[in-house]
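Below you'll find only one chain, the form predicted on its own, shown as structure tokens.
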Amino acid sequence: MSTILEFQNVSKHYRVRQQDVAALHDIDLTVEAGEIFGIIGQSGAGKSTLIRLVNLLERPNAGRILVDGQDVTQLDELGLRTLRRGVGMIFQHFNLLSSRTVAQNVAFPLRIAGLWSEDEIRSRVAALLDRVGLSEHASKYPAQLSGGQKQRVGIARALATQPRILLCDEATSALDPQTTQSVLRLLDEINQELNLTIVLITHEMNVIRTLCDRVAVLDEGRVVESGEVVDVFLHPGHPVSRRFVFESEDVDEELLQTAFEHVDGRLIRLTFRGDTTYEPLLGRVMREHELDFSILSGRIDRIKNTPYGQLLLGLNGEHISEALDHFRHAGLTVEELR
């Protein structure tokens, strides 16, 4: 894949009461063409500021932002209009025009651009509404729609000018869980069908786990961890990342550290990834090395398209080291907790 978006040492501050308040500090990130890149952080971490820099709704105070290798901070007015046609955006609260119908909302950016005929606009709008499953709602107004339907209108509108990048600003946080999943499936389908690069910000780890290929964790305006979602989720290295993961799994980290103090023997965490998740490896290794074991906690699930499993084990026996080497040789990650 090629790089489509790059932040180089980007910083942003705001002037508040005659003082500079920093929102972002020295951000370095790259987004590859065709991937879904997630940015996660708590409220106030700088997520919305970061995503609004891409199409220069906000301007950085330092650093460079490259889209297809071009520094967008150097664009003139014409270049900026061209950039924004190539960068669609969907919003947390939909931002639909209440006085316009669904079809008119989707057509709005096409008419503003002034590059398409009315026949082309009608054809494009009809195709987009069909793609998001809203053809029969074309003549309705936003007030007549559910939250999920409004967001689908927002997605169709963002795709109207055939952008290469789609920015999603907390696009599912105003939706119920079932509607959230349907919107995430739609975004995943659009990404695959159009090879559309999606940059998504959220405070929900489950959204990242379900949809994204890579993720950056933001805290107080800084990137504290980044990488493949499966790696960050299974082995979070920063306290903020761990908090997001444990909250999404409904795990109390402090309780986890103390709950098994009474368990005899070695305390081991095994991480299975990919096809090994479904292999009967645990029982085979335990029998071969004559070990007693207890499963203290565990989870088996998927991160996007990757199956995974994690087991916390108590082990007793003479050949634990050999068993752990066996697991490592089979491709598992072994963490010796005690």
Given for the second form:
Amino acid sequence: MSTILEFQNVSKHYRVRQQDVAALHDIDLTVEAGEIFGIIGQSGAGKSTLIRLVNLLERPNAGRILVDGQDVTQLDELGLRTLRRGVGMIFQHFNLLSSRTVAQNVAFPLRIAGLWSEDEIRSRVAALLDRVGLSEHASKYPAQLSGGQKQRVGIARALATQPRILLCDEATSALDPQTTQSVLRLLDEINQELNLTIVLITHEMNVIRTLCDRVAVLDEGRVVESGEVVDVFLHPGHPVSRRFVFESEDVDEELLQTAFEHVDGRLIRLTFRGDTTYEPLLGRVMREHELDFSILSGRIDRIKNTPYGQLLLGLNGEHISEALDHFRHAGLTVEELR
Amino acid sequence: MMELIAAIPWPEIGEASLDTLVMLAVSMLFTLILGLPLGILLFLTGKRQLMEQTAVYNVMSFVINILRSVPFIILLIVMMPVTEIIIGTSLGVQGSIPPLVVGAAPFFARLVETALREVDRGIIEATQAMGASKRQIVFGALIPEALPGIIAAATVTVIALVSYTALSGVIGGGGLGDLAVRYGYHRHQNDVLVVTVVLLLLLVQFLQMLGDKLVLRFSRR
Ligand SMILES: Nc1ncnc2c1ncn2[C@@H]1O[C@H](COP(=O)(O)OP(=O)(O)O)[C@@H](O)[C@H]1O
Ligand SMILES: [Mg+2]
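Having seen the form predicted on its own, the form predicted together with its partner chain:
Full complex below, order starting with the chain above.
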């Protein structure tokens, strides 16, 4: 894979009433071509600022931002407009032009670029609307559409100039859960069909889990953790990441510490991922090493396309450490909590 | 009753009405031509806008405030020498145009600025993110999005101009206001006064309805 977007030592502050308010500190991030990269953080963490630096809706105060190896902060007016044509963007509140029909909204970036004939614009708009499933709404105005439909128009519009990167600023935060899922599915399909790189920001772990390959956790303007979504989700290292994961899983972290005080024996957390998730490993190991076990809590689900399972076990028996080695050998992650 | 109606100088009323309409149309035209760009510039140079220029904004804003705070009757008098230079006379329909425009254009510009500020920042940003130039943002997004607001502003302005034209009659501008002063005030012919007031009222009603219709026609929210 090749790098398509890179933040190097990027800092940004806003000037509010003669005072500098820091928004981002020393951000280093790399996004590979074709991946879906998520940035999660609480409100005010600096997510919007970060994503808006990519197409220079905000300018950084320090550092470099490379798109396809080119430092965007060095671009002149014309270069910047060319860059922006190659970077699509969708927004939480859609930001469609209310005075234009759906078709005219999608055609707008093409008209702005001025590189296509009327015929080309018409056929391209038709194809885009067809792709997002809105052909029959082409001549409606945005006010006549539902939130999910508006975001689909936003996606079609963002794709019109065939960008290589799509930026999504809380694109599903104004949508209900079902609509969110369908918009996320659309983004996933587009990512695969067009090999489009997607950078999205969100405050919802579920969006990250459903869609992203890698994730960075942003807190108070700093990247506090980043990596494969599977890794961060199953073994969140930073307190902020942990809170996001547990919130999305409805797990109360404190309860986990105290609820099992009365449980006998060792407390072990096993993490399966990929195909081992579906193997009858647990029973086999328990039998072989003559252990008693109780399942205290567990979750089995998928992260994007990777199945995973995580079990909290109470174990009793003579040969616990041999059993744990057995698990490790089979590729599981073993955490000894007590 | 028939005598009363017969006593009203209808031909003069017809002529005065026409004068008023001409004054209104010409002054509104120039108000639009001057006020619209001024309003757009005012908006663009404002704080945190596309062409932020605090000094330019402050100067324009100050001049507009001065012009708006001068009572129109005073403006009429102060403008007389200027009008004579521009038009050659400060009397009649022609002479009334400059003070009308100077009175209405700053008012309209301010209303245009307000209408443009109502446009969601997100829309400007989305258009920027497409790679639009400033010109494309202004003409492709800002103005179309603010159009209902701008039409409403024009409606308020043209109605203000109706009363300005009536007032300009007082210093010899002609039109219905002039008629009302000559017959109603100097000759105590109240019937003429009533007729002019009714005609002005009908004009205002018509303009308001037209404005509302157009606003509705261009609103897609
Ligand atoms: N235009 C601005 N002017 C001043 N401060 C801003 C501006 N935009 C954002 N901030 C501040 O920068 C910080 C990060 O904001 P933002 O990037 O919007 O966070 P997020 O998108 O994660 O909620 C916040 O403290 C916010 O108040
Ligand atoms: Mg935000």
